[in-house]
Amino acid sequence: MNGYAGHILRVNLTKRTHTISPLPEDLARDYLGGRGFVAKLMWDEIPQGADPLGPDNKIIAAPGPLTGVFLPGSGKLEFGAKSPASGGYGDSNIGGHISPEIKYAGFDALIIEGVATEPVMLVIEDHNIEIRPASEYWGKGALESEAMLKNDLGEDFQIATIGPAGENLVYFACISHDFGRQAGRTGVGAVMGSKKLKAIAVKGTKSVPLADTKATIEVGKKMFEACFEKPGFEEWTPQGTAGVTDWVNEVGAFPTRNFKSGYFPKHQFINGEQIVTQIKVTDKACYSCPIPCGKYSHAKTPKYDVHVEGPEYETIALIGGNTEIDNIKDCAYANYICDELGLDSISAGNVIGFAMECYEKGVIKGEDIDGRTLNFGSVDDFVWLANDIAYRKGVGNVLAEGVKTASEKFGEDTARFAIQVKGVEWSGYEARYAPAMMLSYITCDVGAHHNRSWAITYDVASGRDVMEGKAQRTIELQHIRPLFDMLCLCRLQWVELGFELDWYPQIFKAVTGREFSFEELLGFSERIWNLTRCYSLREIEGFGRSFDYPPARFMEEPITDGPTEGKFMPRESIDYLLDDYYKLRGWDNNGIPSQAQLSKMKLEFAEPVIAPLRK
C-alpha cells in the first residue's frame, strides 16, 4: 500500500516475544493512520474494563500515511492507551524524529502489551527486534536516560523514554523524546511505566512506497515554498508558540492563580520576547519542519544552570501565570525539572496551582508538607512539590493522581477549583468569556485539552457574548485539527501561517494514490471522533453529559480582574452549548451517539455496546 510501511509490530513484554504481521488493508482504508489506527486498535485490542495501569492495557504507537515524506511537518507520532487520568480514551501526540524512524523501520503501528518482570527497553532496528534489560537506566531522568541511550546505542537511534514520574505511575506522566518533546497528556507515560518499559529505541533504513514519486516531490517542494512566502513566517518563527502570550493576556484568557483570573500583570516578564532576549540559544525543529517552534534555551542563575527546550506557550501559561512565577529563567528551570522528571508541564502547573490554592485556604497545612510553604510565585516551592509528586512522597502521592482525584480526597469543596474535565487538567486558555473555547474544552474526547479545537480566536472575532454558531465552529475544528493527527502532520503551518488546507488532499493523492477532497478527508476524522466517544462510553460507568461540564469555578465565580473581569459562564449557557453540540453531532441529550449516527460513520460494530446506554 502506497504511503504505508506495510507492517504492524506486536511486542509482548510478559512473554518477551514479538510478531510482525501485515498491515490490514481495511484498517488503512477506513482509518488512515495515526490517531485513526490508535482509536480502532484500542477498541479492538484492549479488553473492556481493563485497568489502565494493569497488564491488559496496551500502548499503541502509530505514524501516519504522510509520516516521513518530503512535506512540511511530517514528523508526528500518535501514542494511545486507556488513560489512567480519565479511565477512558487517551491519546497524545509527539513531534521530534521518532515517527519517521518507526516508518523507516517498516512499521505503521506498534502494539506493546503485557508487563515485564524487570525494567526493559524495546530496541527496534528495521525488523530486528530486541527486548533488552534496562535496570541501569531505571530511576534516571527522562533527559538523562535518553543521553545515556544515545551514547550506548548510537546517535542514529531515535529514542523515547520515561522519567521517574512514569516509573512511579503518576497519572500525568509523559513520554519524552528528542530532549524536549513530550507525549504529555492523558498519562501515557504512566502506562509505559506500569509495563516496566523504560525506553523505545528505533533505527530504520527502509523506504516508504509512493504512488507518484515525481508528484510527491513537486507538491512537497511547493508546500515548503508556500510556507516560506507566508507573511507570518518571519515574525512567528523567532518566538514560536510563546509569541502568543501577550495576545492571550490582552484578551483576558491567560490562566492566572489557579484560573482565578485570565490576566497576569507580570506577563511581560515571561513572554516570547523574554525568551529571545534572555535565554534562547537557537531554534529547534522537528523532522521536516520549516517553522522551528522549539527554542533551545539556557537558564543560569546562582541557584541553577540548565539547558532545556522551551518554555513554549502552554508551559508559560500553566507554570508561569497559573502559579504566578514571573521570571522567564525560573519558568525555564521549572520546565527543565518537569522534563527530567517526566511530568506533563501542563498538568504539573495546573496540579501545583491547585495545591497552592489548597495551602492558601488551609486545606493543605504546613505539617502536611514537612513544614514548608506552597506559595504562588515561588519557583522553589514549585520544584520541591514537582519532585514529591514524581516520587509520590507525602501529599505528592495524592496530587500524583491529578486534581480530580486529589479534590475527592481533600474534600472541603475543593472540587470547585480543581480545574479539569474527565480527569485531565485544563490547558492554557481561561474560557469563562469564550463560548466556543469553553465548548472545545468540555467536549474534548481526552479531557480538558486545547489541541482538538483551538477556538479562542473565533470567539474574539465573532463576539464573545454570541452563543449561536459556536457549536458548529467547535465541531468543524474538532474534525480539522484531529485529521492532522491521523495523517501525523504538524498543524502549526495551518494555524500560525494560514497555510491553505487544500494542499493536503494534493499531497495525500501523490503519496497514497487515493483521491479525496478535503471535506471527504474530514469524514474520516468525524468517524474517529464518534469512535473515541464510544470508547469512553464503553469504559466509564455513567459516562455522558455529566462528564462534559467544567468545574464550578467557571460556572459560578466571576473572573477577578483584567479585561474579562466579572465574567463567568453560568450553567444554563453551558447547557445551551451542549444541547446545540449534541444535536449537530447526531447524539442524544446525554451525549450518546444515535444508531443512525453510528451507521452513518460505519461504526456499526459499536452498536451492541452503545445501544443499552440509550434511554
Second form
Amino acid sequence: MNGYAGHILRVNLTKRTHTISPLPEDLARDYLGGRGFVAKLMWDEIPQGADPLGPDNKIIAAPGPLTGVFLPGSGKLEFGAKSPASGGYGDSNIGGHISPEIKYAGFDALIIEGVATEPVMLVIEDHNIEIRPASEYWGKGALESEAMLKNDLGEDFQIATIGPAGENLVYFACISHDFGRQAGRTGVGAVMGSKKLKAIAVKGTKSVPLADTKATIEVGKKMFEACFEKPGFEEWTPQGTAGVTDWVNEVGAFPTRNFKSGYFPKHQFINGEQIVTQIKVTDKACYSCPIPCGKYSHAKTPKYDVHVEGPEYETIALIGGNTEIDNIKDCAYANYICDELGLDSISAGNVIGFAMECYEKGVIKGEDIDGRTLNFGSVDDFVWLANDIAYRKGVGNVLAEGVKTASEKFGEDTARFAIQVKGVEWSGYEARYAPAMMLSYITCDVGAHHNRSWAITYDVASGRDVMEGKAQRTIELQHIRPLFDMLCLCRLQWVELGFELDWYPQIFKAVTGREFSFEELLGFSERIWNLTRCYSLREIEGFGRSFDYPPARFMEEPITDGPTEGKFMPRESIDYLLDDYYKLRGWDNNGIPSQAQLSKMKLEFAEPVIAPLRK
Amino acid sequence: MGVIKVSVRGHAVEYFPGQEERFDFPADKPLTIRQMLDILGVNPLLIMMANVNGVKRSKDYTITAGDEVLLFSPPSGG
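Previous: the form predicted alone; requested now: the form predicted together with its partner chain:
Entire complex below, previous chain first.
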C-alpha cells in the first residue's frame, strides 16, 4: 500500500513476545492512519471496561500515511490509550523525529499490551525487536533518561520516555521525546508507566513506497516554496507560539489565577519578547519543519541553572498566568521541572493553580502540607508541589489524579473551580466570553483541550455575544484539525502561515495514489469524531450531555478584571450551544449518535453498543 | 493618490475583503492601522501584531502611502 510501511508491530509485555503482521488494507482504506488507527484499534482491541492502568489497556502509537514524506511538517505521531484521566477515549500527538523513524523501521502502528514484571524498554531497529531491562533508567527524569539512552544506544535512535510522574501513575503524565516534545494530554504517560515501560527506542532504515515518486517530490517542493513565500514567513520563528501571549490578554482570554480572570497584568514579563531577549539559545524544529516553533532556552539565576525547550504558549498560560508566576526565567524553570518529572505542563499549571486557590480558601491548610506555603506567584511553591505530585507525596498524591478527582475528595464546593471537562484540565484559553471556543472545549473528545478546535478569532469576528453559527464553525474545525492528526502532519503551516488546505489532497494523491477532495478527506475525520464519542459512551457509565458542561465558575462567576470583566456564560447559553451542536452532528439531545448517523459514518459496528443507551 | 501595501499572515486573512493575503490599500491621507482595519471592516482584535516597513508597531501607529504593512494573525497555541 503506497504511503504505508505495511506492518503493525504488536508487543506483549506480559509474555515478552512480539509479532509483526501486515497492515490490514481496510484499516488503511477507512481510517487513513494516526488518530484514525488509534481510534479504531482502541475500539476493536481494548476490552470494554478495561482498567486504564491495568494490563488490558493498550498503548497505540501510529504515524500517518504522509509521515516521513518530503513535505512541510510531516513528523507527527499519535499516541492513544484508554485515558486514566477521563476513563474514556484518550489520545495525544507529539512532534520531534520519532514518527518518521517508526515508519522507516517498517511500521504503521505499534500496539503495546500487557504489563512487564520489571522496568523494561522496547528497542526497535527495523524489524529487530527487543524488550530489554530498563531498571537503570527507572526513577530517572524524562530528559535525563533520554540523554542516557542516546548515550547507551546511539545518537541515531529516536527515543520516547516517561519520567517519575509516569512511573507513579499520575493521571496527567506525558510521554516525552526529543528533549522537550511531549504527548502531554490524557495521561498516556501513566499508561506507559502502568506497563513498566520506561522507553521506546526506534531506529529505521527502510523506505516507504510512494504512488508517484516524481509527483511527490514536485508537490512537496512546491509546498515548501509556498510556505517560504507566505507574507511574514520569516517573522514567525523568533517567538514561536509564545508570540500570542499579549494578544490573548488583549482579548481577555488568558487563564489567570486559576481562571478567575482572563487578563494577567504582568503578561509583558512572560511573553515571546522576554523569551527572545532573556533566555533563548536557539530555535528548534521537528522533522521536515520550515517554521521551527521550538525555542531552546537557558534560564539561570542564583537558584537554578536549567536548559529547556520552551516555554511555549500553553506553558506560559498555565504556569505563568494561571499560577501567576510573573517572570520568564521562573516560567522556564517550572517548565523544566515539569518536563523532567514527565508532567503535562498544561495540566500541571491548571492543577497547581487549583491547589493554590484551595490553599487561599483554607481547603488545603498549612498542616496538610507540612507547614509549607502554596501561594500564587511563587515558583518555589510550584516546584515543591510539582515534585510531590510526581512522587505522589501528601496532598500531591490527591492532586496526582487531576482536579476533578481532587475536588471530589476535597469537597467544599471545590468542583466549582476545578477547571476541567471529562476529567482533563482546561488548557490555555479562558472562554467565558468566546462561545465557539467554549463549545470547542466542552465538546472536545478528549476533554478540555484546544487542539481539536481553536475558534477565538471566529468569536471575535462573528460577535462574542452571538450564539448562532458557533456550533457549525466548531464542527468544521473539529474535522479540519483532527484530520492533521490522522495524516500525522503539523497544522501550524496552515493556521499560522495561512497555508492553503488544497495542498493536502494533492500530496495525499501523490503519496498514496488515492484521489480525494479536501471535503472528502474531512469525511474521514468526521467518522473518527463519531467513533471516539462512541468509545467514551461505551466505556463511561452515564456518559452523555452531562459530561459536556464547563465547571460552575464559567457559568456563574463573572471574570474579575481585564477586557472581559463581568462576562460569564450562563447555563442557558451553554444549553443553546449544545442543542445546536448535537442537532448538527446528528446526535440526540443527550449527545448520543443516532442510528442513521452511525450508518452514514459507516460505523454500524457500534450500533449494538450504542442502541441501548438511547432513550 | 498612493497606496499602502498590505500583507496578512495567517488564518485571519479569511476575514479580509476578498480573502486576499496581499493587496494595495488606497491612501489619500495618513491614518492609523486601526483606522485602516475599520475601513476594511476588519475587527482590529483579529490582528495580533503589525510591522510597518519591517519595524514592529502598535495598531495605533500612523501609516501613509508608500508604507508596507504586515499584519499578523494570532497563533493558536502550542
